[in-house]
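Okay, so here's just one chain, in structure tokens, the form predicted together with the partner chain.
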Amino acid sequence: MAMFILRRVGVMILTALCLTFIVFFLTNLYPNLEKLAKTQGDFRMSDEEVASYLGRNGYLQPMAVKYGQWLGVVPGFVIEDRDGVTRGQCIEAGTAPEDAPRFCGILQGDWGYSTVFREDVGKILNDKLALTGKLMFWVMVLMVPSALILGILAGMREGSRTDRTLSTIAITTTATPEYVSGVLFIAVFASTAVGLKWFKGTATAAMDGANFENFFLPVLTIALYGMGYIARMTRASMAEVMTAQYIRTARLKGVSFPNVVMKHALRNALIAPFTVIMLQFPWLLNGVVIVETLFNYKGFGWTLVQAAGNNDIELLLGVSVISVVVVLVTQLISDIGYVYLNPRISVR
């Protein structure tokens, strides 16, 4: 088992390195840097001025070196200006170059500086992740149990009226992306035009104090899209299990229907959806971005849009690292959990 986890972690680290390098590469392409120089300096900079600005800030080193510096495995650059000032990646304003550490990448906990928020990327991410964590927690609380119940009820008696109704509901929710359902919810429950006004159309207030009124719509919007998918998976898995020979065995042993479902079918039927729930994370992240934008909830997804939209390279890198790591960790958990749930896979 330890060997298995070790191998998975190894693959995961390799994947993370590849992915962060791709992001690093794409964000550090010259047109992006040029735009950065112009937003930081002056929009009417000539090409030479742009080049010298970038040179001074260490952006013109080879890609691999820059990546190493950013990671923190290559010493930070130190450049002596023509006017004698020594600039370096790791030299903060006001400290002497000699006192600065040699390495300052994300491995040392230095995530860089956001040009949009004028703050440390590490700190921004910390705050934003807490906000999004709150959102995701409630999404999970709402989504997972309701999806599983929906799927099990539908799959328990395949082809019945309950099954058809619940399946149609599930299909409809998977066909409704967040930017559609969110808009519909706001229109129905929050707009003055309809006049229900049960909930708030923005969740900005929920960042400080979340309550049912300002937080339910965003949570519901994210949960709904994923819910249909998990419910359909659970239904398919449940329906398949219910036709299995061992369910017939149990039935013909005289086990009552509720017990057949609870004791015999459930564990086998939940193996597949478990993996799906975990693999939902990349999708949920999409939902988070859309919903946070739609409801103006300034969390992690909103930060991603701000960073990407304003060419804030270091913040975007930080956001990417976090999302990639979140996705990979959930995949790892799903792999390990699958082994635990499924006794057929023996780990020696």
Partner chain sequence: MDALSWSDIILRMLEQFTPVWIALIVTFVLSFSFKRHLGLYGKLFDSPIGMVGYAMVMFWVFTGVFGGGFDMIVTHDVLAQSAPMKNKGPGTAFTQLMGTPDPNAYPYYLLGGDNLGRDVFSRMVVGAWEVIKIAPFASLFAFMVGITLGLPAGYYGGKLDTFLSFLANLILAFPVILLFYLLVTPEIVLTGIPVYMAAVLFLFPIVFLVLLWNSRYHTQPSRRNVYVGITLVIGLWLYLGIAWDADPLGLVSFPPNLLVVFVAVVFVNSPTVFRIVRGLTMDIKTRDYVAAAQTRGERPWYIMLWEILPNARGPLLVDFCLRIGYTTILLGTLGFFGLGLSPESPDWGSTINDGRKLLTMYLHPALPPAFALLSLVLGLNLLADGLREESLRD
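For comparison with the form predicted together with the partner chain, would you give the structure of this protein in the form predicted alone?
Only one chain is given; partner chains and other molecules are left out.
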């Protein structure tokens, strides 16, 4: 198991480097850099002024060098401008060049500075991840048990009326996009048009203090969309397990149907759904953009939209790093859990 994990970690690191380099390359194309210069300076800047701005801030270096500096494995750039002032990646205001550290990338904890929010990227990501983490927690609390119960009940007796009813519900929830269900929930339960003002139509107040009134609708909107997919996977896996030979043998021996389900079928039936459940974490991190925007909940997904829409390069790179890490870590946990649930899989 230890060698299996080490191999997987090695592959994860290589994958993370490749993916982050692709994002870094795309965000540092010259049109994006030119837009950044004009946004921070003046939209009427000439080409020479744009090139001067980019040169002073180290954007015109070779792509591989800039990527290494951003990671923190290559010494940061140091440039002396026309006025004799020394500028550099690691030189902060009031710090003498000789006292500045040589390396100051993400490996050293320096995520850069957001040109839109005017804050350190690390602080922004920390705050927004906390908000989205709170949303993810309550979505998983509602979504996973409900989906497993629906899937198990449907798969226990394949083809029955209960199976058809629950399968229809699961397909309907998955086929309804979040922006449709979210708008419907707001119109029915939060607007004055219908009169059922049970909940708040916005989750902005939930950022400071979440409660049932201001947080339930966004949680329900996300949970319903993901619940149907997990329920369908659980139902298919449960139906397959219930037709296995060892289940028939247990029934012939007189084991009660509830015991057959709980003691013999359930563990094997949860192998496929476990993988699907783990895949919900990266989806919840980046896939809740619509819901966070719809309910004005300024979490990680909302930050991604703001960074991309405003050409905030440093923040966009920070968001990409977090996204890549979450995807790879959940994949690793999923693989380990899959091996644990299915002893027939060898990791040698």
